[in-house]
Amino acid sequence: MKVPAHARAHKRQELSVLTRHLRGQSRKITGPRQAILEILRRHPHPMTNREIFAAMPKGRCDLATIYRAMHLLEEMGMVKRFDFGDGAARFELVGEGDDGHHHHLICTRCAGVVEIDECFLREIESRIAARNRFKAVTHKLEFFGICPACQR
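Could you produce the structure of the sequence above as one chain, in the form predicted on its own?
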């Protein structure tokens, strides 16, 4: 499976850049926050709080700490939240200079994820904004289907 450009950028991004960003916003770089950022940096697809907790070294922090940290990191624009329609928020690291905008194709059987870099909705988004006199319009779009492995 091809790794999209934004995911490759995440892998190259140094954690020192992220920690400088936290310091720049007068936030402490706690051990759990640094561990969460490292886990997200290494993972190619959005993760739930529980998946992050499972990937965390034992005894490093509790699930409530992860929920609080993810809320803070999202507020700071360091992670982006995705909703795949199953009631669980998923988070992905936003690379430096990246707005994090992309879409996903999710398998409804195995929950596999394919990331889609192209976005054909920008023109439609502009028309909708102009027609309704809105500014700063954005969108979220996820596609759902059955992957080739689950079709067998």
Second form
Protein chains: 2
Amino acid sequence: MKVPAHARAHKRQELSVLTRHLRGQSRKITGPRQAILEILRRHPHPMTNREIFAAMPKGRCDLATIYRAMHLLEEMGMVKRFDFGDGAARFELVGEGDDGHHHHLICTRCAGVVEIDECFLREIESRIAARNRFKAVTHKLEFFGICPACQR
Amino acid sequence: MKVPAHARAHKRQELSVLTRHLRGQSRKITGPRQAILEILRRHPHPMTNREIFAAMPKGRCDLATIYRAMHLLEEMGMVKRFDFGDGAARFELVGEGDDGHHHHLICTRCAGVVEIDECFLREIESRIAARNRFKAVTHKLEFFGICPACQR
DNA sequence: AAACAACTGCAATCGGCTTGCAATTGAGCG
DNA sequence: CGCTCAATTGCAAGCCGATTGCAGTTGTTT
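Same protein, the form predicted in complex with a further copy of the same chain this time rather than the form predicted on its own?
The complete assembly is shown below, putting the previous chain first.
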């Protein structure tokens, strides 16, 4: 499964970005937070907190710390939360200037993930907003299917 | 928030449908199952198991029974599962001949639900399937926003 | 009416996630 | 550089949706 464009493009200076953003809010640049970003940077697809925890050099930090860090990073817009419907949140690094909005195609057999870079719903979104007089309409969309390997 | 077309159209003879379907699999037509369908029929929007439980005449059955029943009804295609991203599954009755596929517009303030009858993604779905050589591609899509009432 | 599989209630349990609290640590400052 | 204090962390307890093992109950079939 290929690495998507947005992964290639943006994932360089998370640390400096982190530093800048955190400093601006009098928050601290800590080991766990750096480690999490480092792990996410190396990983092409959304990860659960548990996966991040497992990827961390031998219990370098507590699982609760990861949960807390992900909330923080999400608030700061450095990370995007995805929901694959299996009850565990997944997170992906967001490149600078990118809003991180995209979708996934998930194999229901092996749980492999393909990123779908385009989003086709922007226009439909505003149509729906107008028609129902809603404001600030967003959407969550994921595709599911059976990947080539699992078809055999 | 209006009652959507598919709700008006199909929710009549669930009991006979239930009977037929269950008989075909040597399963039983029990009080709890009838009660659940009755409740879903009266309710225009997807319900959580807890809500179904609460709507049931004074602890008429156990919560675990509802969880089990919903799995069964889902397998039988009589009920459709939705995920609004708040960690609780929701279920909606599926009309006969209908596959129950549609989407929702959910208010992030008051949790009100509007059904979106159309689905715009069938074509995109097959494009994505072809492009990635996936089979049996489906999708989950929900819209979120702020409803008229909550905007004031 | 009997017989048996399906079903239910109950209680224990699981997994994701959150939280209170005491101990630790990073950042600004003298 | 070392001090100070708020931010952060680890730990353990706990919450909530959901699942499960088991013993007792019930629907269906004959």
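Residue numbers count along the first chain shown, from 1. Given the structure is predicted, the values throughout are model-derived calculations rather than measurements. Here, rigid core means the biggest group of C-alpha atoms that superpose within 1.5 Å across both forms.
K.L.:
Could you tell me whether the Cα atom of F134 shifts by at least 2 Å between the two forms after core superposition?
P.N.:
True for F134: a C-alpha shift of 2 Å or more.
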